[in-house]
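For reference, the chain that follows is the form predicted alone, supplied as structure tokens.
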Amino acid sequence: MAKGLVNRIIPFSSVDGPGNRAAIFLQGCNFNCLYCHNPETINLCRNCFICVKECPYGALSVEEGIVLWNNNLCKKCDICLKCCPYHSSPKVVAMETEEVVTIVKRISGFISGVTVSGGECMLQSEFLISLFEKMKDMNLTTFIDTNGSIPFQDNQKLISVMDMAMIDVKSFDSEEHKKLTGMDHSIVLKNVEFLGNIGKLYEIRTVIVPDILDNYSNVDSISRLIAKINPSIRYKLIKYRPLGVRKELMESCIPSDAMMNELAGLSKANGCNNVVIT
């Protein structure tokens, strides 16, 4: 039976996907981008124990030097986040496919479909694949919420099971990509090609941070990408958000709505369809 590392699964989400949907969010990603808003899913933990001084409701212990979570006892403080210096969670949980299922089987009547997301859930692919199969025989969609880096193509028994992919492109250029995620872009460009051209690219999402990055330069190579392959492919304009972000690698502000609108007016008038902003 396949195993997930799950960091936190959302009943009912609306922002990950079409309709209502399960949002499940894995842990590891071999991304490590400076504006990550998500910094607690990146790493593995190391069971160094901070954290577990630092929880003020007993809920994290030390068992044979692994370090136990209680989710009886947690009440969601997420202190052991934020004391974390290894930009992971102790609240991650090792669960089978049939755990999760089992889940999602008590809300089937109100969603639509799941998303998994993460971290970079592609690393997990023998799990989504059971998953995904689990998905399918309760009629529930299958999207991918993933920053690209990992083919897809080489993977056809995934693809076989997955309606959609939403699919980040940080950055157009790539030195700045590198600069921006510690990774090349090529194969996160490869795989909207693919994925566009095989009808399975649900959406594509640039966050927009002034100052750092070069935003209408990328915006106006990724609006002509996509309506090269196929101009109704959403193109979501993120508005960077300094909510949770690390901001000691970088610091930038929030976008102005004139900065985002003339964006979102570049990328259609460059052939986009459906332009979102956020």
Contents of the next structure:
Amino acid sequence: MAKGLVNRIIPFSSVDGPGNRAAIFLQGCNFNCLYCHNPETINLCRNCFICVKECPYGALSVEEGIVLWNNNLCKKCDICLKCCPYHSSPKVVAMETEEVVTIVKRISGFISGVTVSGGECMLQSEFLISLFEKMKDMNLTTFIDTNGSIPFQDNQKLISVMDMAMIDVKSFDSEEHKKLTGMDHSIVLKNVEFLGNIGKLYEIRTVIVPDILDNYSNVDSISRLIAKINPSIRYKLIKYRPLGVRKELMESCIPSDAMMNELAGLSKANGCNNVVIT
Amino acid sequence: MDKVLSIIKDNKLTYNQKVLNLAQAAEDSLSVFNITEETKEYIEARIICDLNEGNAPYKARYILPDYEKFMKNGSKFLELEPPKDIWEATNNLLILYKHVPSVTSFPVYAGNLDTLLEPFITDEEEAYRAIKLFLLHMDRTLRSSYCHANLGPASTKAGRLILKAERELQCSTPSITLKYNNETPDDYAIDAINTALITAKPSFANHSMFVHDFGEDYGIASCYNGLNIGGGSYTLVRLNLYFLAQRSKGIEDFLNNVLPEGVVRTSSLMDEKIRFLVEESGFFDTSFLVEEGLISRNRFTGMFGMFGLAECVNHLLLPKTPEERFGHGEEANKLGLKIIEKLQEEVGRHYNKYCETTGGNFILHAQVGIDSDTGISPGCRIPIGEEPELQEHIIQSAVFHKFFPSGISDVFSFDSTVKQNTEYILDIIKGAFNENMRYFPFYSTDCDVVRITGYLVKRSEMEKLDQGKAVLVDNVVLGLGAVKNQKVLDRKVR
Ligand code: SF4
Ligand code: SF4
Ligand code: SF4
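For comparison with the form predicted alone, produce the structure of the form predicted together with the partner chain.
Following is the full complex, with the preceding chain placed first.
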């Protein structure tokens, strides 16, 4: 049985794919996006114990050199996240597949399926496979929310138990992508084509960040790519929102409705027939 | 006489509302019930409350006429032939509605509108015009959102037209319930959900569960009350579990002595109401509804209401932390369940010969409260402001639903963003009904029409009333009271 590093589980989510879905967030990411809303999901804990001293409710302790989080004492004040110098979280739990299955089982009658997100969940693909096999036994659909940086093509086993993926295409320009995320986008685009062609691409998303990115050119190219693969793949344009973002890395503002509508119009004109703004 | 004069001079009442209030004041000047001093004391202490039903009942509280029969036969008394087209069908119904008695003087049940109208839908465009006018007419003349129409479980052309019209009209009357089961097609359910996110109706009823309790011939009337079609309920009297708990010396005393005694006293008042209505008022001997077979006495029962379970449990347990309170703590939830099981047992002990349709017993109803209840939660609901996460909320409260054939519900408020993913709500409803939840009402945070406790009100109308202007719909008065006293618009948003 595989273990997953779980940042948190949201039992009912309306925004992680079709219908009601349990959203499972895994810890650890290979990107380091300037605008990341959940920077505490990026790195693994280094057990420096700074947060242990800062927790005002005694919910954190050290056991055998490892930080231990007590859910029952935790008041969800997030002080630990703010004081962590490494963009990690002491509340991450290494969970057996079976433990996650038990949680999902309790609500399985209420959901269409599960969506695993992150961080970057593809970094833990063994766990994904073992979890999805169990989800299939329960007749639930299995979605992956990914930054697209890890090739799907080589992972036939995962593809066979995964229903659909949702991929972020953050920029269409290689340099800009590198500046924003720390990595090049060539694998991302390969994944988009590959999953699109086998009919397992549910959605592409692009976060619109005024002044920082060349939003118009990105949306123009990305929507053309989608239209070429399959015009009914959903293209979601996401407004940048400063909530949770590390302000020291980047300053921007929320894009106007007019701007969002213009970009949506552009995508439609380029042939996408399922464009949403959020 | 002060009361009469103050009604006459009340600027917030329309003419029709004054007439109704004056009639109530006249009825309340009588005292015809033969009840004990102990029971009277409970009434004065507001432990037992009949929700302004009146002191000398001359009509059953909830009447569900057999509209199917009316459509087939027409009415001798009203001199109406059976309808031949959609105009006659809607017109006939509107005429009958004005002759169905109730406490509010407006019918609490408007029939399975989809199946009633479906046979008359030939030209869809014309039918849509007729239906829209019909619904508009109901909203502007029936003036009480306790008036309740039913749809489903099957998808019909008429049902879809009604939903479409409601999305456009956004009226508070009538309330609508979609009887839902696994035969209801998903696209019809989604159509209904889209409508509810705009105008807070329809609510979803767990059809299989109601059929199990009543058989196929049931309707949802008033707030969410399951009752026999062709019958209904003579009366509804409610027991305030919170105030009742304050009379006990502790949990054991409450369960073994105080609660059973509360049931006895409440039942004795109900017995008297039913006796007077059936034996003395002449209602069942003279109403044309009885004569024409649209209702019959032996399809009526009595609704035993309760409310304030949350406060009752918290009073008895004295929880120290929020995690131990009703709706959260395991011990509190277990005690809640034990109280309701005991209530069911005690109510089941009481026999009333006029309730033969429900085995000679009253049936339980989780009452939604009235505007003057401050700090007491409806039925078995978790107090507003203390609601747990949605999945826990549903699982926890569904446990109580099987005990209440004549109605129980929570109300769920969804953020308007779920309009982009309506399957989300359908998934939740399916899950909730799997857990034996009986009824699922919901609305979106940006609706003008909102569900107060059981009934619907327009926010814009409440604002008008708050500024001292008279409004058309009676429920607006109750709604504004509930917003102020029970913070109903502060429900947790999902
Ligand atoms: S969120 Fe972090 S700091 Fe706050 S109580 Fe929980 S563990 Fe402690
Ligand atoms: S979560 Fe951060 S602060 Fe806490 S022990 Fe781990 S690395 Fe240190
Ligand atoms: S890919 Fe997602 S989780 Fe990773 S750094 Fe970027 S925004 Fe954050």
